[in-house]
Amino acid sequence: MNETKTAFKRMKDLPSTHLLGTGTPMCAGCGGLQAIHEIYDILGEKTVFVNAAGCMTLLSVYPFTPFRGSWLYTSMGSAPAGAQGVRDALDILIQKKRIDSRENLNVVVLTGDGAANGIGMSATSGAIERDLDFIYICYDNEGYGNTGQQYSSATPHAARTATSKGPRGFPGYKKDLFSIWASHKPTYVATVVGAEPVDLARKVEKSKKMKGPRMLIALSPCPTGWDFNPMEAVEIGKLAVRTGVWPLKEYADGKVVHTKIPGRRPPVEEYLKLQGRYAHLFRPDRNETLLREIQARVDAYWDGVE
């Protein structure tokens, strides 16, 4: 018991910038961890994370978490419902003066794309409709990363996963979660990526000052699931933005605004060729048909913006 208390004290004495990712069994080069680290630096310790089962569940090993605030673990589909209970409890305690308003916490849901796009979408929809005062963070590594990178509703067209190994990769198309959430008319929705920290910080600061449902979708390059060198995680994140694959945008007051419009976009294949999940598009022979199709979809999106 004394050893546990000593270890806990050492962790509490660490600066907050050292807590996240220190001593946790996370993959090197994890884009999701990078984004969450940057987000937490702004949200601060007056935060309770309601975490749905997924990769980031590994951050918390009882009785420790990498955060100075609080942590609640839930099943994959029920994090928004858990957030509702926490938010209601805080509001009631403040109303009854059992806690001071200065003890109030930001209630933050933390899920992967599997929960956000599929298993937990109905609970999220209900939370937005109830105008729940919370922040929802989805780290989007485009597959069920914690169980071997099976395809999810966020997997992009032609990417190979543990459950889409055919010569053409995943036959489906990535679900547009941004538009689905924006159609509910929440307070705020934004896309971010850890490789663009200034854009990310501005959006987190903006959302922190708001009330109601606020959603952040963070593209999260995954070295193990996407099959790339962890040292290239930041470059891949930047290329996702520069090639137009990952538009940086936000929704507020009924309007969608792009916060960074790439100028002369490099070919999408510059982004694809760094990832083993797309190797079948280049070797043994180039699949010109699929490469043209992927490029055309990106071009069509930006033709409607520019």
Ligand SMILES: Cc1ncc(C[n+]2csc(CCOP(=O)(O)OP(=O)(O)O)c2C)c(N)n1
Given for the second form:
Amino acid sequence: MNETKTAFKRMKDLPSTHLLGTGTPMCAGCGGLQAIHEIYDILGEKTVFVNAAGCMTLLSVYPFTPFRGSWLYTSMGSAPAGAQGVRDALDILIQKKRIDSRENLNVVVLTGDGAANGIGMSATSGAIERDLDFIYICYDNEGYGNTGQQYSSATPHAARTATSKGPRGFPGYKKDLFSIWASHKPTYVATVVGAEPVDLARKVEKSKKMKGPRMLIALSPCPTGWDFNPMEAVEIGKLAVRTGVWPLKEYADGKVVHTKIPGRRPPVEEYLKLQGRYAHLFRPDRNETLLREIQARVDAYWDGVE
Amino acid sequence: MKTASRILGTALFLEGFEVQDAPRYGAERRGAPIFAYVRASREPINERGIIRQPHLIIVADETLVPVPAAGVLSGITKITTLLVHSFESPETWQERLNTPARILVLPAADTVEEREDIPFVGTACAGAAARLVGEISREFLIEAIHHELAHLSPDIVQKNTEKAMEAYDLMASHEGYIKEDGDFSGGAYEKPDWVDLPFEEARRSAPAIHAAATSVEVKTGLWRTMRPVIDFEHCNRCWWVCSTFCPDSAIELGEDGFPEIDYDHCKGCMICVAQCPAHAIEAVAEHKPKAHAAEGVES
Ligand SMILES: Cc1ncc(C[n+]2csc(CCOP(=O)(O)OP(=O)(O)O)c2C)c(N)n1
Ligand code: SF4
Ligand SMILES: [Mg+2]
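Switching from the form predicted alone: structure of the form predicted together with this ligand?
What follows is the entire complex, opening with the chain shown before.
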């Protein structure tokens, strides 16, 4: 990443007070909330959120909100369409001089992985095609968290969910949302995780200065849905990066750059074994076939990275 | 508590009762208060909805008692038995609450320093309730536990069964406190005293919040069972670690460069305890005086 112009060189440079209000209804140890609080600090309060049904919908329930600006709730499939309306309204108001251009807002879509990879995909594709000027934040807890962690198209292979409880867990494979976005040739796409806050801060800082469709996909360790001790949320996020499960990367100007290439990757099972959703891979017997398959897929990914 | 209600419900069902059991959640996520209801009768049950005048109220988390929003004492009358899972004595609770209800305590183990025993509180409550009802045999209670926890590993089921039976035995002298009484016919229904809101035009009735970060009014600190306490002797003042990782924005840079924890809102996830490079943050059980000392409050 271009290191020269960032205000965030190390953790010490991160904000010491926070914009996101306390008192939200999210679970203790929610990795999604962690990412949003880190992102919001850098996006700043001149942000309007357009949300689709999911856990984070509960952030703003009348009369309580942790935000310092507006929030629009849409149906699960249509947040990018809602963002189009808000963007257009702001543009028209500014053009007609009914509001000052200094009152302009960042229009930000906030949805889970279920909406982003599934039902919201066609609205998203349309918005990118229309070159909508917005940032999409997808907090990826790899399932339908709000309704009890049923599988979504972002659920990883072999994970147990409420709808895949068999001995081999979820039979499908995680959809590659990053590449789907990148194939639309938008302005910017990045993966982040709250456990790597400097990398996250730089990406938010960078994308904030751009125009057009921008996406931040935040891996969101979810103690409730992934079944782990809330205390471990950051450790799990760090392990996702170190083991190579969650590549930190960005797309801009037609190129994909990895922003943090793990040196010697510990075995993926270091990451898996902390999570109850993978317990069936270890108990009562180790499922070597599945463990090897998961490892092989991660290795194959990194073999393809120069 | 949802599982506890299901265990009690299933046990009553096995004993030949008609049963309803149902959980009630708010919109909040894990950690927020949850209620579960069980209604049982030898006759068909026509009543529906929440139980407005319970014979038995079980409070698994005593910190919820003083929280008005949790409303654990609502509907309490002289026919009610209140069973609190608590470190305090029934006399202390009687004095605190001054209620016509009969108060019993299911003693909380003082050795619960870790969270490990907390998951068994629910089954212990179910075991205690089964004995208070007095109509549930040991065998059917165990069968109900095995039925409801079938998805868990045998050793976890075993541990749950032990905890439930311990509580069942503890309540022996109060066996049969909870009695079935007269049927609730439609005629006896009292309309709850709610406030009827007039239908207003959308412009007036549509919710709009014209203030920033109003969520601070919600004291999520009440969710905590364990409290992170910073040992300032060992704190390196690298506030950027705990303050950034705290998902709830509940740690900020305070005076003299030390991090400051907002106990009104800290939900007790303990990420800070796990991530502090100097190991200067300790997890202390909420009821311990040490936890209160951190806030400068007399325990
Ligand atoms: C069209 C539609 N279908 C189903 C639902 C019910 N629903 C509410 S939240 C949710 C899960 C969304 O999953 P995701 O987008 O990953 O967000 P998360 O809950 O994980 O935060 C579902 C299915 C809905 N609100 N709208
Ligand atoms: S279910 Fe998971 S994503 Fe949803 S609020 Fe809880 S921890 Fe966060
Ligand atoms: Mg999700």
